[in-house]
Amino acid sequence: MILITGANGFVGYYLTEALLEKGFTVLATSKGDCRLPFSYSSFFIYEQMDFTDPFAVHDIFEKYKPSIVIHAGAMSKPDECEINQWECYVTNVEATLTLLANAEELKSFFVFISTDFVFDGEKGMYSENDMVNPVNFYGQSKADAEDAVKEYKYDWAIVRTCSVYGKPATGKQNILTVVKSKIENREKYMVFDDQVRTPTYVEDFVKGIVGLIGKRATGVYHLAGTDVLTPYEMAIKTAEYIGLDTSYIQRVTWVDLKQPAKRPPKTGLVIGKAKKELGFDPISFEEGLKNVFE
């Protein structure tokens, strides 16, 4: 059985599916009541629970015993955390440490999902051996996380990756969606063009999740894109895609938002190993714009 963390989420979603198309037995937690259209699998199980409780948390791997857990679930939008620190590193790193804990007793592989914000940004397209070096409060808890991770006794593996974006499952946006929403309202949409990212087609990602977890590879894997593209460079293509003024979209700096959280300037990951080692083979940018609008 794998009990997948933030399962209501939009990765949690695909990732869902994607495990009940293989075989496996998903329970499924998140907070609140389920959004995941899947009870018509008879390896489908739903359970709401609070991760950052620990004695939630115990209660169901007490019930289930499950033998691979995937921590998908975090507290992620760089602003929040930076103003809400506590709330962040209650949510990201000592949640992780009672997931941690419970697994142990089982022996399960744990599988953690993380992110390119813990590279500062400064040299972009980094691979697993770089050093991490967060430049915000988002970044630092995830950077942490992995730190507890690296001390789990049995198997681990952390997937870092970088501006996921596929069609939004159950209801959360994502770049594209937003630029698709805001020009046909005639909105303007301000959009970072000072920040160097690899954009992940979220089915790509889950399948190299799911090929991880079929090898029971263990360490650490960067699952992103190859297109290397500005946030910015992002929304044109895709309001050029779907045939939408793109005057509407405004190119801007972070200095010019002045948010809360610094971002990394120019990340983008290597994924030469999961290439090698898992058969990862992600599509283009261009190709992701097809799945997600046709």
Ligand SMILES: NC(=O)c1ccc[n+]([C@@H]2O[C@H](COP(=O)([O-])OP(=O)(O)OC[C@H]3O[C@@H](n4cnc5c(N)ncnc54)[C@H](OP(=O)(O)O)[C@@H]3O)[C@@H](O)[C@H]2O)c1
The other form holds:
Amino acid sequence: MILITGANGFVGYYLTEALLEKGFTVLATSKGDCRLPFSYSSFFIYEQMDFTDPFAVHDIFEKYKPSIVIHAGAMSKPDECEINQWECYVTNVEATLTLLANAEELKSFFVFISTDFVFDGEKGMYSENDMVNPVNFYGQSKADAEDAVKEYKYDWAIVRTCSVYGKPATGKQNILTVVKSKIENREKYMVFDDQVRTPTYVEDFVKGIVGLIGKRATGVYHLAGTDVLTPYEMAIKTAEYIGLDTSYIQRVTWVDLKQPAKRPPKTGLVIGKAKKELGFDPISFEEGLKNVFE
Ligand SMILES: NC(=O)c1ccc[n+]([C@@H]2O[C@H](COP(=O)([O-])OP(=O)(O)OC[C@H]3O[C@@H](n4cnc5c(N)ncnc54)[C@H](OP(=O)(O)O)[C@@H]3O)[C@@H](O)[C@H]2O)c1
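In place of the form predicted alone, output the structure of the form predicted together with the ligand.
Once more the chain from above appears, this time first in line as the rest of the complex follows.
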């Protein structure tokens, strides 16, 4: 049985779906009521579990004894993390320790989902072995959680990804869907052009995780797309693809928007290791647009 945390989230939905399709029994857990449409499957179980509550986590682990744990849940918005640093620490770091302690009792395979925001964004195109040096509290919390995962006694994997996009089935919106709704509502959309990312199509990302689990691959893996784009370029390509007026999209820099959390300017992830070892083969951003809007 595979326990997923944050199953109600953007990635969690697709992860649950992909694992069910592969025939796994999935124990989907999240903080809120179930927002997943998979109860038709006898391999799908949902349990509400606030992973910041050690008693709730212990009860669930004792009841189901998952052999694999995928920790996808998090406080995932950098600005919220910057403003509410204590809540971010409890959610992203302390809860990971709680989950690791429970997984350790069962010797489960522990897979942690992390982010390109563990890097400072000075160099760009980061490999698995590059040094982490976060520039905001969200990145710091994920880097601290990574450190805890690396201390885990049994099999573990850390999967870092970057700017995940796709159809938001249950979770938060992403740049593509925000562009569409902003322009359709005739609102200006200010987007960074001083940051570089390798946007990742959500279904590729979860395919990569399923592949990793199939091979029981351990260690750190980067799973991201191949196109190197700024969020502004992503927004323009999106508007052009769906035939909307690109003049609503305004090019800005981090300084112009003054967001609470600093962003690493140039990230992007090198995916050679995942390609070679997991057969990871992501689609292009153009193909991703097609999948999202057709
Ligand atoms: N999306 C990206 O571009 C991106 C990029 C790099 C890395 N990541 C990482 O990928 C993972 C998934 O991201 P996402 O985009 O799917 O995030 P998301 O849509 O915000 O989903 C996160 C989920 O975590 C759950 N959660 C939060 N606090 C919880 C708690 N105390 N107890 C239990 N569940 C809790 C929430 O559940 P409820 O909805 O039930 O409240 C939420 O649905 C995260 O670890 C994130 O850091 C994402």
